[in-house]
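For reference, the chain that follows is the form predicted alone, supplied as structure tokens.
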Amino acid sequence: MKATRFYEVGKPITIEDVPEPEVGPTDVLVKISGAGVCHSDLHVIDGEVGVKQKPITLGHENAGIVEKVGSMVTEVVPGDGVAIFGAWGCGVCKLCERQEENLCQNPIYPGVMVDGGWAEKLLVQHPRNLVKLNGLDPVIAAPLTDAALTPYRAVKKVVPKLGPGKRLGIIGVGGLGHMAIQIAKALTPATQLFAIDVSEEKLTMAKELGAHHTIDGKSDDVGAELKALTDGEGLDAVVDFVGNDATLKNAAASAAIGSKIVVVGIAGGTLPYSFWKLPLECEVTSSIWGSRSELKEVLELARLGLITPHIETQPLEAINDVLTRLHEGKVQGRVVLTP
């Protein structure tokens, strides 16, 4: 079977035939519709997240169809339509028992500690990392398995601060961005929807997308324009999708008093925190990925036409390209692979 192959930092990606994977008895072979191409598999490629083998196929956002079962499997059978929860748990630890997997301490990540879904298949070490997609379109859903997923959680975690005259922030508009601002519309929707980004072409999809308000991020004081536009309060609540320095400063400057600030981007900035340094009663908190649960919570508000991600398909021999205009940022939405 074809599968992308990465070896070292600075070196292109490989498309290599391999053997296909020897399926045990409580794992599943899926083949792949659709793998999205995410913006933190850019931090492998560049170096900054070590993977446990070289070379390494990437990829944690995939759907498909089942093709090969193990002979201890019932929950799916061949044809069955999947998305691949990525965040594959322990299964046994306290974490994993309470569903929470992708806070598991001792997880397997595709794409990262094993071979992930930029290939034609994709082995799934047991059945409880698969979701039945009940006739989704494996293309569409293969993006929200992270794109859709990790800004779901997020914006839940933000939900009890929001509701009639309130206001939410969302800092980055991309793969996940543009994404959060549909859910938040689905989940909240009376709230005011205030979209950050140093992209204008980004900027005009969040206005299409619902956002009452648009800042741009290269502004010199961010935080003003946010507190002119709401009577001086500033935001109930902000998510940053980015997770820089100047991002995180932004969103301090933009907090209200008594609001929350959840940080999903992985640039590596830092908030300075201290009693005087935020609004008073101000919570700061991270966020990353989401449950097995939520992921079919997702994959439901995509059924219903709640949210829908915006995709751009390329085959696998492109994949050197998407991550230069990735890494260029020139990637509005999602990029998913069709081997």
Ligand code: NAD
Second form
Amino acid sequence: MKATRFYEVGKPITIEDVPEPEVGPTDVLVKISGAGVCHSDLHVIDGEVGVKQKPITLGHENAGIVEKVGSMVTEVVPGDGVAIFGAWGCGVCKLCERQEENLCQNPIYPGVMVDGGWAEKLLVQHPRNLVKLNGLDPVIAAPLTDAALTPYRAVKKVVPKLGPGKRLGIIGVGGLGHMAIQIAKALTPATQLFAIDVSEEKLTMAKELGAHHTIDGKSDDVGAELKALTDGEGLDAVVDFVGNDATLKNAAASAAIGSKIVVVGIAGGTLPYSFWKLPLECEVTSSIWGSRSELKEVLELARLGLITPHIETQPLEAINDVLTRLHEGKVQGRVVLTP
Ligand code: NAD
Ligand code: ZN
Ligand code: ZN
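For comparison with the form predicted alone, kindly provide the form predicted together with the named molecule.
Full assembly next; the chain just shown is listed first.
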């Protein structure tokens, strides 16, 4: 089968013919319909985030059609359309036991620890990692498994701070951020949304998706601009989908007293914290991916038409060009590879 292979930092991804994986008793072989290209893959390719094996097939945002099932699998049958939950946990630790596999310290993420979905087929280690699509297009479902699941969890963390008269800031309107706007509109429709990005095209998209205000992230004082737009009060919650020094500084400068900042972007920035450094009782937390039950909720939002990823489809062969464009901030929404 055809697969992309990542060997080393600085080397282009190759397309190769690799052996089809063997299907063990509890495995499921899925023919990939869509595999999203996430900025986290760029962090891997740039050497900022490590992978467990090399070469490796990247791609942790996948959906497709079940092709073969192991002898003990009864939950799905060949032909089923499935979203692949990617935060595979070890299955036995306390976090996995309480269904928080996305927090597992010994995870087996496809596309990071084992081969992922930028290929014709993906071996899924257990049917519990599949959610049936029940009619949803697998090409649309692929980005829902991360580009929507991750902001869903992050936005849920701040919903208690939001509602009529309250304000949410979304920093970075890329693959995750453009879904965050839609998710916020679905979960807290009366909240005012402020989108911050360095690209005019992304800010136009933010407006089209329903952001009430857009702010140029390149401005000298994003915090002052946001305070001016909010009666000097600032934002009740900020979700940062970049996470570098500049965006964390902007998040802190625009946060209101008693607000909450959620860091999702893994660009490696630092947010200095002390009693007086941030507004009084401002909470700061991170958010990683999502749980299987949260993925089911995200798929339901999509089925109801409340969230729709803006996607551009590309063949596996386009991967290096796609990565270059993602690096330059020139991808609108999400690129989904359709092998
Ligand atoms: P993306 O490249 O699609 O989007 C990033 C957006 O940020 C772009 O629109 C870009 O123009 C904008 N941006 C860049 N610099 C900015 C700045 N200074 N101010 C405002 N906006 C700026 O990336 P993505 O796939 O949406 O991923 C976003 C981040 O989230 C990445 O760091 C990725 O690794 C991370 N991520 C984290 C998790 C998690 O579980 N925490 C999951 C998936 C992705
Ligand atoms: Zn990702
Ligand atoms: Zn675990």
